[in-house]
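Taking the form predicted on its own, here's one chain by itself in structure tokens.
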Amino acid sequence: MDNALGLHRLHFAFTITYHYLFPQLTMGLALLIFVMKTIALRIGDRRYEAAAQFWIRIFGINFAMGVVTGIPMEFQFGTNWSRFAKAAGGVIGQTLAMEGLYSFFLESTFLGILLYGRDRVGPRIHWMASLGVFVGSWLSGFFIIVTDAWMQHPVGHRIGANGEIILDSLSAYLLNPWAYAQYAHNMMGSVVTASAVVCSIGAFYLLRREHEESGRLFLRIGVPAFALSSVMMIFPTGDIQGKMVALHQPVTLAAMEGHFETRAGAPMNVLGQPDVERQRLDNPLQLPNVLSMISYGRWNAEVKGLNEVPRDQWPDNIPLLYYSFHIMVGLGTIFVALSLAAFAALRLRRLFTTKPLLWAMLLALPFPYIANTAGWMTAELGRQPWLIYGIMRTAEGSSARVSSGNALFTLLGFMGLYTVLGILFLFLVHREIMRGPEPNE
């Protein structure tokens, strides 16, 4: 790899990661804001109107956090990844349209209304309005991801005759099964970092001994999202992305396991080191025969391994791609736990004065931020070398005239301003949450 491609590579991966902590927010927290407007709505509870409106500001500064560090990434297309531009952009700049054009102006105009306009507008129409952010940011999630699974696994297109690639089909292009069990996956991802903000906001109010009515009715409300959202992160979301990558991307199964060997009956490797020189998994702790059936639905299945694959078509870095995927797989199964243990403590009205449970929640708050970002880079890092699996290479799509001092100097400014912007995002937030909603006694 030269060294104005890694510097390339690295400029997208670390804007790409640091604008995902809020549309990964922002996306769980409309549906939660949605949910406890209705039910202040069916009930005229006022506490549920005061909880919506805190988070409705909380909302408001990760989506505008979003906007700003979202827009640089659209335009890195262009500045450091043109010849990629240039071939597929015919088919993701559809999707990439409709995201602009249809649900992030939904979002951000009723996002005005719910910001502004409660006592402009009635409950109905402030309810609506909440509804409307809702279908927005995720008609957003919906557009966004249908663009990557494309490059995951292109489908309804053709190559052209001087190597450009042309949308044949725009209804094969946004019902592409890896669009879907990936959008599942992801935004079951997004619930749960914001059930578990929400809890965790509840609980550091509990356990302050401030706002307590509100820190208990965030946790009434965050906790069963919490445990039903890390639930279908494994199955059945999970389950059905794992079995969409065995089948198309067997290699990247085999990086993501360690997986060397091709055999019948594979294990799963719970633990262990990749020792890619030698081809083998370290001090490895299996589970025997459960790769096979999580990946193919048989005991006895054959999954194929690394030294199966030409080593040119490996992913790039597979020690890196292993211990995304098992963090990934080891928080979310910590989620399950913890959520699990949460709700059977709210069941039985233990919860609120459980202080280990509720430091436990209180601690979790920056773990779901870590999965997620795992998450993708499990994905990303799977699809390499492939900026389109298949059909175009990663070290294809670069801006061969941009030299490797211009895009150091340009990743150097955005580290700069987003550190910034980042000490920003957590001054006001502070204040939010230290300011506590509204008074509700």
Second form
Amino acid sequence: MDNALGLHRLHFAFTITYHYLFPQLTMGLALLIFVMKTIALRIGDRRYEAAAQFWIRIFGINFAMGVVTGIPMEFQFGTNWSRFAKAAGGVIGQTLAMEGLYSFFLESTFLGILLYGRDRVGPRIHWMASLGVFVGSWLSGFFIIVTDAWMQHPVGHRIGANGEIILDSLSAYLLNPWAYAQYAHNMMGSVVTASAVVCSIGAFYLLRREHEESGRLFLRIGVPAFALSSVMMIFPTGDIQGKMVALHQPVTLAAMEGHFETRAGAPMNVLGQPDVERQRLDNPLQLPNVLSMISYGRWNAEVKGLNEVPRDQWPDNIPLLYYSFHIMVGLGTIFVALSLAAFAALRLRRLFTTKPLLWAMLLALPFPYIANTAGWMTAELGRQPWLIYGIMRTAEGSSARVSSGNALFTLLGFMGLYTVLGILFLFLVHREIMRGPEPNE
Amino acid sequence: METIWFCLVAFCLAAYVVLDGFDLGVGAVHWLVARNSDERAQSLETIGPFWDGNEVWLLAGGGTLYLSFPTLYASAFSGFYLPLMIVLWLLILRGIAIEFRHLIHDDMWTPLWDVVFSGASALLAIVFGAALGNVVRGVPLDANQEFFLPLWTDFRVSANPGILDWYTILTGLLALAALAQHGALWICLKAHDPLESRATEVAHRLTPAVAALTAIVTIASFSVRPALIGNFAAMPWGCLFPIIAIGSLWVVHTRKSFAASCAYLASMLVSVVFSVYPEVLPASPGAKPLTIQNTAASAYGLQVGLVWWIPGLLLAVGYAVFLYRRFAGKPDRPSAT
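Show the form predicted in complex with the partner chain, please, the one above being the form predicted on its own.
Everything in the complex follows now, all chains and molecules, and the chain you saw is the first one.
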């Protein structure tokens, strides 16, 4: 049975990680496309319209990937996690159904117009379609985050006589403070990915001396968005999220930080390798008292260590959790430095000729994807060993009747199919980028 | 309250069958109706702006089912694990085929996606039909209200059934024929000659097959599950649904009407749903079935859900009307794609 549980976990982890490579771009890009369409409509600038059209083509490919890899997510609660689905359905069913009704219909309707309808509708309706897709995709993110926030920090429910979970207040569930912290942090992450991609392609065109006018336009839109979202990623959203974890999941905080012993004035571990067996951090590089400060706002605050908590309540993969968190924070810090440097260069009118900076922007492309993935791994590994924090353990949630053989069969199926999709995706996006924003039609 | 939600879930599923049904049907007749790459592009163009929104009805129906009957969702989705995963793979392939085909025009790229689109659509129609057959036949539920079905065992309707047996294969074939006819009628509405006349011809040939399969499946259903007759006997007004189905099929035959095909599919689905009510997943003989009562969410959840569900649905219908009106009529004569 252990084996089956591990496979169900890997099944969900693999499909959700792969899936989220696409929405993290499309949600942020929907905002940037809306901005481009708005500028194009207001000042009637054809270059902005051409840029919007180019990004709509990239968006369309990503969106298709997001849709087809997203449907399995909606099904997997039932297929692989049926005991969880049964226990939690009365609560999380609300937001999952809301997502279908309030965001998928909006998105899909206006996406059809955005992709296919430019010749059939006027510029105003085409602009409205970009707004509809933007609102729809951000709403979709909201409903998913509320669902996840309830698993992280359950509110708005009560436990019935037979241990069943009963929805008590829909408004308390929807107004979960954890959800708002997580949503703000996550959406900024999405804007980081999208703006970094826009900057990266812009830098690529300038370095290649192709489509240079578009390249400059991409950077003019992308760099300020990249800078603003990178900063907001850390402050205020990351900061609020961190305090939320410190308050409600102190064990998780200790594991994320590799903080084994309770102490006042706890340092922040910048580098080091957690040795869970000996309960210590090897090769530590520490900032004294900083963990106390950022978690509780006081330099000398006591921060609980893992030693205070029985082992069966520790997250079950502390090294991976630790590295996920540190990769996220490390990359986030680098993004702030890079984007602020680029922003300064843009204001000084130097950016388009400063090759090292353009190269750095170009090569930055994969890292927001890694940072976003690492961030989600931090959230979900940090929730372990709970599936619903404090209520249901992960081991109690999987489908009892789906054997490991069947789970492995479909996991391998998804891996094969997604590999093929990934190759096709890269091929198509590469092709669009090489054609550029002004293809010879 | 449970009955209201039962009807709402049924409504979403009916909307899915009628709307995405024509997408799948277009896929099933893709190679019959369109003879070269340009024509197949036109065939796909008839569903281009619509298919994604249509597919959302499946997600909305799934979400609504989960909201209102979580135990059913959990039991059915894990029990039908393998066919659902196959459905997911086919939905992925179909979606990708539609969205990727038009990006490149060459003699290797487009036929590849035409095959994928057509094959995935036809298989989806069969699997959905077989799934409905499984619900009618019943599944071997255990004491925890769970089950797991292999894809097939010995193809007999027995105590040890598989997803596929002779009965569910029949329902799968009926779904394929009915949706293929539905898709052909959609092409008649949305495409120019020669596609239009070929589609008319295909629909014309399919109608007798649909009628014959409908009759066979109806008889088979009552023999596999005699209890189905109960609701029709207790509430004779329910007989209206199969009567509408037969009437619509007649209109399809005489007028080649897409609307009548919609009515046929919806009333067939409603007939099934009506006949199993209040069970939602009948059990094989000897086990306790899942009903709307023993799978429903809490009363509060169902009440508060209704408050936002109805406006959400009206919005969804509003978007659909907007979209279908924007893309009303036939697309312009084949642009040289």
